[in-house]
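In the block that follows, a single chain appears as structure tokens, in the form predicted alone.
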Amino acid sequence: MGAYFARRFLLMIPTFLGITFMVFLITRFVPGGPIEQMVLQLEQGGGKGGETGAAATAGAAQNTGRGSRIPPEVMAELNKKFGFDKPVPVAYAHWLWDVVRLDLGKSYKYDTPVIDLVTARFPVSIYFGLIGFTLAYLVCIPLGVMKAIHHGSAFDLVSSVVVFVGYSIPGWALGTLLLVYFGGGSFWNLIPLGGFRSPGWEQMDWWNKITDQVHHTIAPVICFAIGSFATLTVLMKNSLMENLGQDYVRTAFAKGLPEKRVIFVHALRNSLIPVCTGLGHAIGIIMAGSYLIEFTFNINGLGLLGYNSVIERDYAVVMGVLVINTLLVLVGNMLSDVLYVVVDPRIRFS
């Protein structure tokens, strides 16, 4: 078993070897990137400090029109300053190595080094995402044991109608029916209309620092465990009723053993079997699914970092919010081998 954890290891190497290639190489050729945003800050006369502060001056000091051209010795220390006056592999090379050495660049739109704010907001996406997948876990397997237990009863079929109509709803577009209907405005104000925590937070009492939290914490935290609803409690209904119909079931019933454990001794932990196994790769639909609620509810966390980088063409922190969200999802795939032995001992991998 120590031979196939270590190569599935090795073999996370070429994959986010290829992810962040493939994503560096599409950077490379969208157009509205870093350096034409800074041509077009140059042509209106503007510019950020530094040396390419100083460069844009004397380019500004040679041009008099939108239309300008700017003077090929700004645009080669444009290049130089973005890393686009090297050949692709050679720059993705120099990339590689500053990740290596946990330096994810710095970001054009903060000025601020790209590991201080993935750090900064990445406890918050964890915050909410770790909260929607717990609960999302806990209403699931009992109302999926309650659904098998009950098949066909009008339990089973309003409970269906409910968790599919949850199911068909994107946790964004839930996001903003709960901001429009409980927000404020011409309805009820029940929750708050965004962001991690009030203004003045800080200067809270212990008590009403929880109460704020809480207060704006449940409506993004729904919207997070709403896409697995439908998936989690169908999986767990499925898995137990078969294993229901099992021999080893109907032998347990022939001995006279109670129904209940029976049920929640014998069958449930077979049935949970792929249930546990997905938890690895939940981890990377908890970030997946953080770009959108996080910009829905203004919650400044790393989707929401991540979502405003990809329209601004800020790469390096898309480059950054990339390796971590990688890592996550090749660590959530190996977690989850991980998980499926411990849960049934009979599993060997060779």
The other form holds:
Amino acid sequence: MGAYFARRFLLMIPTFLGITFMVFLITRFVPGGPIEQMVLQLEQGGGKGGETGAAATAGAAQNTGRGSRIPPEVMAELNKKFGFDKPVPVAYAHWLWDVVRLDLGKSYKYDTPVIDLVTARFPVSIYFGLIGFTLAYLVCIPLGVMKAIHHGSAFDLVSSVVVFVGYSIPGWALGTLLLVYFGGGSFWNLIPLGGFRSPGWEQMDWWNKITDQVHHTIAPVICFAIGSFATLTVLMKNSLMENLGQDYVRTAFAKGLPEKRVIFVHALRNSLIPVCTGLGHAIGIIMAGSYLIEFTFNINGLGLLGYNSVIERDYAVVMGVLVINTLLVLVGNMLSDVLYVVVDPRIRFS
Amino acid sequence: MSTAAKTSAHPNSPPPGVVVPESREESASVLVRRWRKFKSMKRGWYSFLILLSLYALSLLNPLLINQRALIVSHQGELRFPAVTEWFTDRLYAAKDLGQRAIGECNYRKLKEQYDAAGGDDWVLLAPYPFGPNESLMEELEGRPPHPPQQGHWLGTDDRGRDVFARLAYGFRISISFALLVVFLDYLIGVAAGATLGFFGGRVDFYGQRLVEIWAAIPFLYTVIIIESTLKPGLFMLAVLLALFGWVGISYYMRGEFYREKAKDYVAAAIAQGESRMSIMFTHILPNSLTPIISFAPFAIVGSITALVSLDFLGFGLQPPTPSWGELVNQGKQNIQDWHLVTFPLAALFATLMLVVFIGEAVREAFDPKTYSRLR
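Could you please show the structure of the form predicted together with the partner chain, as a counterpart to the form predicted alone just displayed?
Below is the entire complex, every chain and molecule, led by the chain shown above.
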């Protein structure tokens, strides 16, 4: 088993390299990259202090015609700053070496190290994602069990409708509906328009701090939870139904155990296996959801940071968020594999 | 087929509401029997009919929902502006039809003008005479987005364009796009899964590792990054989504090929000296259609959701393409205009619901799981 996990772990490396290299290539060859952004800024005379400010004045002095407004030496300097003077593999190797030392470069919009930006936003995303996911598990597992036990009953049919509805509404779509109807537009004013906390949260007393946080948490968390609500419920139900048809359940009944014990102790334990192993993949799902839901609710988490950096073409941040996202997905997949072995003693990897 | 055998193995528990006409027509093929079973499931079958007719209707959108008239009779000469624009992109200038205006003719005003003049000229407008990309700012009072009102029951968006027209055109684009993505998904997924499953061994081992790597790519974020830089059109966007969407179907196909290739008919085909391509695609593939067909509706749901989500984020189809997600995005920015969020999401919801109902019925017909509760 140790060898299996060692191999799984080693497999993460080419995966990581493949993904980052692909995106690195894209960010290098597209129009509107960091250099063009810089040049545009210089031409508008809007340099941002220090080195670039000097470059801007130099650029303005040379600003004679419509053709090459930026002097070649400034251009070369810019190219060097962003590593565009080296061939792609070398530049990628440099970037990778920096990443290994946890240096993700510097955001040219915020002028702060990317790693600081990412670590500041990361807890926000995880906060919403984890609460949402816990909520989903707390609702879906009992619901799936009830549906399986009362398969074909009125309760099963009615809850199936709810599941269908949940499956047909993406989380962010529910979010916009909540905002329009409960966010103080033309209807009720029950939830804030978004954000992680109210401005001035630091100055509140502890009771207001808590209520304000809860107030901002409810709507996004519901949206996170609905994303996995339908699939998780159906998975739980089918898994338990399958187990209820197994021979060991027949044996348990035959030896005279009460129905409750057979279902909740024997069958349920086995049917939780596929649900548990999904926990690892949850990390990837949380991340994917965070782009849409943080955008919807304007929450300053990792997803919104990534989104804004794409819009602003802040490529150091784009790559930084991608690195973190990829690592999280890989670790999550690995975790799922570990859970498989831990939860299900029948599985032996060799 | 294995699934048919599975069903008959549980004679005590036939799926509810299913009439299997096996005794009457023993010779009907598996596919025909399954098709009949699908038809017998009313919810899925009617959803299928509704969706199919709506889509067929939406293909005729330019004749139904269009600011350009269907027929204009001017000075004894017939013109067909809607059809002309549909097939040749040619527009009629206002002055050619006797309207005092610059630029393209406004056919609603032209009709009023002809009616008032009382001559032989006449205009036949489209049933819903507003276009998806036509700004109505000059004709409606107040600033856009206009709330729902007489004549524009779903209101207008922030550029004064009719929401119903945009929804109807958005439906056509969403469904067409989803069908295209699923087709491309299947093209890649079936080829990859078939190759891995058929050849097995080392091909399978290394292929699976590559597939795992590919599947670990953060799909949404990568698509956003590529979108923001390349700004692809509808077809390229479909290809892009398909590049990330084929992994699921390849797993199913790989499993099916592994199972099928061990069967006698494959051995017989090999003994006859048939080529590998022929064995894979004319012998095994037709016997491996079950997962393909029962997976398709859910792949369509995924593709529609992906397109609407990307449009919502502003990284979908290029403006001014009518799109549901773009309308919801406008609604998020103008939250007092409830109609901008409610109607597109109702359309999305209804469409996905229909597809899910179809999917449930298809799965029940093609891949029935009968659970027997012991005791």
